[in-house]
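We begin with a single chain expressed as structure tokens, specifically the form predicted alone.
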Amino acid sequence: MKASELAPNLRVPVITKYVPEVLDRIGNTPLLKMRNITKGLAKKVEVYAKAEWVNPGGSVKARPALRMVRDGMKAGKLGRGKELIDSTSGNTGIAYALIGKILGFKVNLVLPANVCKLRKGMMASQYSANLILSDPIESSDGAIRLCRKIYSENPDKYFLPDQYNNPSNWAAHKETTAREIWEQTNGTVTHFLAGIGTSGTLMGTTRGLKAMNRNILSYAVEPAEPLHGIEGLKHMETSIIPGIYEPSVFDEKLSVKTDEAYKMVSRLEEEEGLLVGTSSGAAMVGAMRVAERLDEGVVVTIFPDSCEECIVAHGEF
């Protein structure tokens, strides 16, 4: 469905002709081959990353955000003056705010107060979302609890996509991200990895890839510590577990320390010329661990965003 077909009951801004040129560009992101960081690997091993910052809104979360909004509209849950509300650690919130700005509905975002300044600025200043800040000590779980409380007090006012429990989240990746990886590798992908926050990227892409080749191995990348500095990822054992998270879908979980993710961010900048966030750093740490085990294979991971201003070296955490 085209973006211009999404909002029959909503006030569409004057920039109607601009809508398909933005929202219809979500997806079909480049697949980048790592050429320098991989020099110590076996000759028949290749490592790639999807450059998801190319999406409108600057992250992988544009995919599920648009799908959840679209499905909410189709079900009649969003429209006729209703406002969107959801919890976020940043990227999904930016995507919601962008979509709301274009399609003409108000967006309320509940997020930890310590989310980086760039992301908060994009949501509030650039895309006009209303920000509700939760206790930074409680991380994303605190935002989830506060969002649920606000929604429960006034359910008729809000549409709650509930990205942590909405199957439309992972369905977006099954239908788009998996297909793109398959086509961009000419069906040669053998291993797939993604960080787990809502877990939608991992769940959906894995399901899609395994439907095309059941021998593809899938890995979840999570922070090694309950208290960590890898923005956007969850340590599942000590967090509110998303309803869409199913460990049986993937093959193995890899734990990455915060300092490993930060060091990899620096390496990717120095060796590959890529400015990525810490969740991308963690994903590449996991991808390299898997690649180092192999004599032959095509390893693909996801770089969720660039967010270079949010990297700790730039002093914005």
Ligand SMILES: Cc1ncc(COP(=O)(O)O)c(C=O)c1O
Second form
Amino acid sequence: MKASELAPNLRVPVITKYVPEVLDRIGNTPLLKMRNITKGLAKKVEVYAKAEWVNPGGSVKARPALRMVRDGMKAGKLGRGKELIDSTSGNTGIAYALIGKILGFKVNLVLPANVCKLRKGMMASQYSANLILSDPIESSDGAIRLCRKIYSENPDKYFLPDQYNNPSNWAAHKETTAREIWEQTNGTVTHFLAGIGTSGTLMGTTRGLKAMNRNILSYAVEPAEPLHGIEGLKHMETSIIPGIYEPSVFDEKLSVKTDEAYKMVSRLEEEEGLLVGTSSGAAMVGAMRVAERLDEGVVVTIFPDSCEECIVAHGEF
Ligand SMILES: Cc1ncc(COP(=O)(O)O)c(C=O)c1O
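To complete the pair, please output the form predicted in complex with this ligand; the form predicted alone was given just before.
Entire complex below, previous chain first.
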């Protein structure tokens, strides 16, 4: 068995040495094989998930954050004293703050006030970002609106990567996540799923995989309800639709209820020994729905984060 198929102890340490080498550790995450949850499936069906919490900063969002920053620098939009500002539901903020600390620019993050305390602590106390809190009732859309307002009042002061509308977001996944999945499955992947927040993970990885084999089927995993508890995901019909979201890129949308996602988080802990966040639970609900339809296939999804810090510190997701 390959080492990447085991479920290693993948706890996320907080980074305290802000050396550029940290940025080289973004990507190349393990692909974990589900061994117990999948027991009722047809023999020739395999289900895998990318352990994205291994990235510096603890989530999948390190990939697009780094790419957006680097592309912004190349285009001359960041540097010479400019500050970064963006809206985030948490993970992109942690990634920006860490990258800013390493590369030496100031980071301002607009986020809903109800993002868990430990995440806010990581962004502000650990990685020195300035936090601007938006109305929790308006969730991530409130943060988007407030961020646009602050930027428009002082556009020369800031670089606004605008993760919801920036093609560098999905390009990061096309060039890294898709290639890794292709290589880690030796080109045998048949089905891919990802939860949709900005939709960058789904758009980029799907484009990359379909470029390698156009028969690979791709699925968007979306919260079933407008008001839901699946951190990082968006109910598109009732949200500000990201500019990078193109429904024609994927093949089918799967709706997942919050309680289904929570139950799957518990099952992943009990049956696979994995401590993952709620959007990972939702992704695995979708993956199992697809896998149950198959006689044969290799189904791959993304576990965006562990949210371990929230569970440990506050008993909340
Ligand atoms: C925990 C979590 N899951 C899923 C996503 C969705 O990823 P994407 O923005 O690439 O659609 C995010 C995005 O912030 C997230 O934080």
